[in-house]
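There is one chain below, alone, in structure tokens, taken in the form predicted alone.
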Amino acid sequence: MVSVGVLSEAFCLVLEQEAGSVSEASLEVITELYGRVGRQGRPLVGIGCGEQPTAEFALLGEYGLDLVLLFPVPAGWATVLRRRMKTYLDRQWPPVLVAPATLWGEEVVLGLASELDVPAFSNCMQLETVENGAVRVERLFYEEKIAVRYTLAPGSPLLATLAVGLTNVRRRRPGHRAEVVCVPDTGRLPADPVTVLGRIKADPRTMDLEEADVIVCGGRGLGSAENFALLAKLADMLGAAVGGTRVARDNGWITAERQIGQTGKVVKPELLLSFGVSGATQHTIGLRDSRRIVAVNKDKNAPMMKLADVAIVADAREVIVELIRRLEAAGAGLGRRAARQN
């Protein structure tokens, strides 16, 4: 049994929960702090929202969590469960308190931040202890193009949010439960403030490629801004983001913000498809925790296809047209297109 005294001595994580469940932002930041401090044998705590202890909860303890915190609060209030927080902790504040970097999880750190009159850190890259118990995080600045870290003293206590997308969820502790606990109710609830009216999906061809589930890229092998325009529909098809190389960028076959790689965005979508990329390491370094990689090229020695799950050894351009046909023949992408007609 772990105590709720550990308090004093925890890493405290806010867990965003989504349709019922703990979101995937949350478990991401879940096994990047285990990765980086649980091994350190300092706990890790989760506080949610809820009044039952249930199996999913007491699971989080394969991510990393020791102990779950339940504040009978719905989940999506934030204002709500901060004041139910700061309430609670009041009397054992934690050292480090953190949430992932969504809009959510900003509105309760960040808001908890404020009401305590206490600095706060935005969508840090990364956290970790250091001598003599100190912590330190780090932030990107400057188009991500300088890092900045930042050493808090001990005995400061730490709140910040954890950007996402960065680490691959894992179950780092197969087996392992957390203990949950719920919070005693402390009177009457009030209202939330800010409702939340429904949740819109992101358009694949807008979205942040770091958001994205599944992404096609071009590189420099389809040779030209009408192939791209191919690889752009059979993106529409599939419901995917499009990205490309720095040569695509350089050349104006795709935008800035649609680059992947170590001067572009880092991605980590389920499925990528690569169409005409030779693999050069500035742009690996983007994608390389990408779930699953399906490469396409003439090369079949291009460092691309060595690092992909499946390996074409094909023209980018025939295949993407192949794909569009069979795509076409079998309805793909008709409920969309009528969708936007409507």
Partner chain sequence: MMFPRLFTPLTIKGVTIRNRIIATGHLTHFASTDGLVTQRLIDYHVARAKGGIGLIITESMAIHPSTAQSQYTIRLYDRQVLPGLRELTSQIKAYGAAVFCQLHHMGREMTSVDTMRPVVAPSALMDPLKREVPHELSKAEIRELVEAYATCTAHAREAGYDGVEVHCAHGYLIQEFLSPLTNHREDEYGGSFEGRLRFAREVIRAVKGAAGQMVVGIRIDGDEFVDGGLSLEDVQEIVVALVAEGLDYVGLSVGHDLNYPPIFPSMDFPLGCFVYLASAIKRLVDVPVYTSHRINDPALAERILEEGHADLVAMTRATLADPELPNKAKEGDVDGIRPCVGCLQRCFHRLRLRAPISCLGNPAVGREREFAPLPASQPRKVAVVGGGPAGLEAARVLALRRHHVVLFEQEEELGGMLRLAARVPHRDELMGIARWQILQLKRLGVEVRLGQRASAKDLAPFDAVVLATGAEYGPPSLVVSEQVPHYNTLEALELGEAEVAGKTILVVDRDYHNKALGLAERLAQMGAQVVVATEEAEVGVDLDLVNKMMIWERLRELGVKSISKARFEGANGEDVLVVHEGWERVLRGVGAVVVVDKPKANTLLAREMESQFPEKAVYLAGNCAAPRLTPEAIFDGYRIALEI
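Whichever C-alpha set is largest while still superposing within 1.5 Å between the two forms counts as the rigid core. No experiment lies behind these values; they were computed from the predicted model shown. Positions refer to the first chain, counted from 1. First, how it differs from the form predicted together with the partner chain.
- Once you line up the core between these two forms, the Cα of G276 ends up 2 Å or more from where it was.
- Core-aligned CA deviation for D208 between these two forms: 2 Å or greater.
- Core-superposed comparison between these two forms: the Cα of E106 travels less than 2 Å.
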The other form holds:
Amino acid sequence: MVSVGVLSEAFCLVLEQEAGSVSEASLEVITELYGRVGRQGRPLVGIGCGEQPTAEFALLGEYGLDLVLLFPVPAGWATVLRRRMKTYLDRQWPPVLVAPATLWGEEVVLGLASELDVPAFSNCMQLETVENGAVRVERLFYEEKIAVRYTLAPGSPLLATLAVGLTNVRRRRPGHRAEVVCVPDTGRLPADPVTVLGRIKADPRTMDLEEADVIVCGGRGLGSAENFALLAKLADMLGAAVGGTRVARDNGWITAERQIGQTGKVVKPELLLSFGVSGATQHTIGLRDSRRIVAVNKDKNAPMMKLADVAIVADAREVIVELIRRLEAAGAGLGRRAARQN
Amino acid sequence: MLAVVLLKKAVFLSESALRPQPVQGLLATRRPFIGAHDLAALHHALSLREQAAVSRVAAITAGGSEADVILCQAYALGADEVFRVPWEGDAGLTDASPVGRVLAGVLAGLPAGVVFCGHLSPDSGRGLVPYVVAQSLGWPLVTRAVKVQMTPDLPHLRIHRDVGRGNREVVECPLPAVVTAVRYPSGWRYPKCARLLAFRRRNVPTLSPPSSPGMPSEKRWLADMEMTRARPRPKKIFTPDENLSAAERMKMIVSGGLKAKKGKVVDGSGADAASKVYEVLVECGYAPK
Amino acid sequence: MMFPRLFTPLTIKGVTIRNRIIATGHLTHFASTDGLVTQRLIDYHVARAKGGIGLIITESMAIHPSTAQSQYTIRLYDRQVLPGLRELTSQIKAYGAAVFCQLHHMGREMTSVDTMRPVVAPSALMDPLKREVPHELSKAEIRELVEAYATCTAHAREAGYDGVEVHCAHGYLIQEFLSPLTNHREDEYGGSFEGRLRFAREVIRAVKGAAGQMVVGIRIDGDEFVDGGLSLEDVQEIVVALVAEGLDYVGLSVGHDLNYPPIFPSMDFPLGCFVYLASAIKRLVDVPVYTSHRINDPALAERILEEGHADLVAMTRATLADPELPNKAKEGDVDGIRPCVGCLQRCFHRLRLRAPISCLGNPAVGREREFAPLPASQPRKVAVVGGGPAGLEAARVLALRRHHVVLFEQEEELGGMLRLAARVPHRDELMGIARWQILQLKRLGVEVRLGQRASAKDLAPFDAVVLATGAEYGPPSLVVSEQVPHYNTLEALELGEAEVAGKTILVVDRDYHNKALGLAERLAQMGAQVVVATEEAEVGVDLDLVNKMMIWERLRELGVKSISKARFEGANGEDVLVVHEGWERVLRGVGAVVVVDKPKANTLLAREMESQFPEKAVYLAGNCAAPRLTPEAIFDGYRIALEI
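Could you switch over to the form predicted together with the partner chain, since the one displayed so far is the form predicted alone?
Time for the whole complex; same chain goes first.
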């Protein structure tokens, strides 16, 4: 059992939450820190947003967290979280407080640093503890040409964000569970003067495929440029981006920057609809991280079908035509408008 | 109302790939320039002036007289006034937070309604200064602006923020406020030759904070600072789990880390199959019921 | 520029490599049996240097009389090779590429056939591939070998090399010392980590001592992929220790005698699948690191550099397939690059056959002089009949030589047999070569008449005719049981899931290459119980070792069984009696038999032409001349196109 009292010697990290779960970037930071902390024997504490001690937070123990502190703040409200953290941690400030170098992590850490008047180091490449227990961070300067290593003086707190996309996430302690503690609500905070009016979704037709949330992807099975035009129409109605395989590119059905695969773009959409794609490894490795895949293909044994959450054995063109008809019946282009507004 | 743009004298190191140099040699090649984010900040301020939302635009930089180059560019691009805040320290490497406080002290003495600055500088990119400025002035901070407009009725700014993956968030912010910019919305501004020449005839006025409390350097928190040639870390890459046996590792590599999913397999005609796809779309919220 | 990082020069210890594309040391069998450099070897490397490659590491060279990879290994210990090597290095450097020399001792992973001496190794443990028990090196012999490395380094220096690479990979002598699996010594050269590292250290010190201004690097396996062997973490430790000795670069590789396929990864391996090994080393060391294995596309190479996994990218087989790859990539002509599809049929397999290397897609490998496609002195009208690999290649090279070419194809799609070959699992990349040929035909403006079956009359107006009409599968050459349906290869490919699932299917291999195994995999994936039988000593007997090992691994998982040396001695309805080396076995409930025969040449049109236009210049290319494999078809097409 770890108690909240360990905070004064703990490594703390601010967890980023995306769509209700802890983001990959946060897991990377846990993995990165666990390797360092493991040697020093210091506990690793995560700071998250939530009302209930859910199992998901306890499961972070597998990656190396010992304790999770949950603040009753809606996920994504960096300003509120950092005010709550400041009140709560004032008595026992942790020697190390880091976050993933994302929009969220930056707002929490840099905001805290400016309020506390301590230095903050954003986008650090590395964090390590040296012989005498002092903490050292490494940052790159001058367009990544020069590295500066800062060793903190004893007693100085470290606030930093760690660069993401560098560490392979690992479950180093299978079966281990973190203790989850809910921090009580400490009363009302003054209202944030900045009001959020809404969000505008990126235009899928022009955005980088790597950033798209929904992708419709076509391959050899679609067979012609006309069918790709249909695919583009479907994409437009769904607010999706169009991607394709190498065959599609060779035939001029898509342009090079729309090719998915190892020699094209590596994508990670929430939903990928794949039409007439057989699934050569070169292509499928490029969509390994898609959350949900629906594949439509005539050949049931195509490798793509084995990677799909829903595999549909049918003629791709027919399915596209039918889908367009249904979407039109449900209100033409509604999907797109809905996407723009939410 | 005055819009102030904080410009950083960013440093560019010019090195030939054929002749790599040690750190000191590399640092000797530094040249000052304005970073892309700072240019975007200047652009936002100037476009507010063009919309008649602010009357004047002042550009401020911190540094010695060598930083005048930056102000010259800002002047040529259209800033009405330029000021330099004398500063000796190295803002990039250690003193982001003291320089932020000094700038805030100067700003407090100006009739500034809105302060723009670049989100990150291209050379150090710590991004701390806008936070410190906003905190010291007690003003709200809006980061990563890509589009800034004045609302017609209230003295509020309506700002589009880049929140990643190409998405934008629209916020409204009362004035005075600090806004950081990430990129140029569209178009391009060119420095005007006449203004470049006019700048030469001017003395750059300097501004100091009314009471100079002697900002303590960030170095007091540091035990040591060491500079080396950077060795960028490789990005993460698919690596088979080291706990697996050799044969299992090999199998993971051959499969490309792709695992066959035990997904539903549905046979069907066009209409039939389409309804299955449609179900998924509804489930994920991309199509109406 | 499309690939800015790929074409940023890199300087290693004063040697400037003009771009990041390199060729690793690879045996070519172009040297003479005396281990001397030949003009053919020089031409081969010069073609690559002309093609714009940054660095060539020439083939692994023997450092001592106790080692030889084959009869055609260059004997660096022998001063006789130096004049030839000097010519080789100066010619490569004349075209702007840097050139390194690979110092190599095979250890136990060789046969004494090539040296007529006992095979040597750190411990007297039999090599599982070559099945020879080596002589355990004495300390005096170890000292002799260390000196041999130094002597050969001096020879390399004399021969004008820019650097030397100590080969510590692929289970050869140095790796045998490093790995606890192969080093069971009890003296100071074995046991602990330090002990096992001692030989490598001594060698590198000796090489550094003799290298002078030359670059010194190593190539090492990133993971042994054998339980109990060196893991990635062990290799990280080893590399850090060796870099401390003053290495100037580190190259990563993978595969050795206990886990053979990754040495020469076939198309079963995803592109760039071993880059992570280099990435793991790159995190730890300051010296440049190169990665290799299945990197065949400049876009992939650029991505590897962009993500910082390596500083140099080895594209050895890719530059074998297309020596002009670097130049084409620099100009952004990506579609013009002939791809390496990882088939292994003519690079790796020909080495195993003790023949000089060639390439499935590039017949000019090793024939750079005589196979240069020079423009024809008299452009002629040429018809090519058949759009398979042979016809496509003939049409491509003819058009390149400025002949006026018309290609007839009776189907609606080009590709011929390759289209069939690509339909079995894990072979889809084979189509890549046809894809490239088709793209070239489009660029060269060749007139392609699809869906048109050419008759002798259609061909009459042409000055010359290349027939590439392919081959056909006749009725099965064997009937196992009268009551069971028999299919030939083509019919078996068309079998649907409904006809196959749950059935026991006997596949008889009379083709001896990949086809029976590939079909077996396809049928097993569709849910059939598959037994592969052959009269030969093993199924797929002519298939190269790597592909064979990889497909058997998959077939085993699918529950496919095999019977070699099989004689079919009778059948009773669905029960088939098979005899294997005297053992009798009844296969019960055989629902279908697939007989994979060699196809029969389709010579109909050739005979028609002979009877109607005996004077006309008619050439036969590919399977219609004699049924063989894709590389021969492409070779035929290329050769004939040069003859017209």
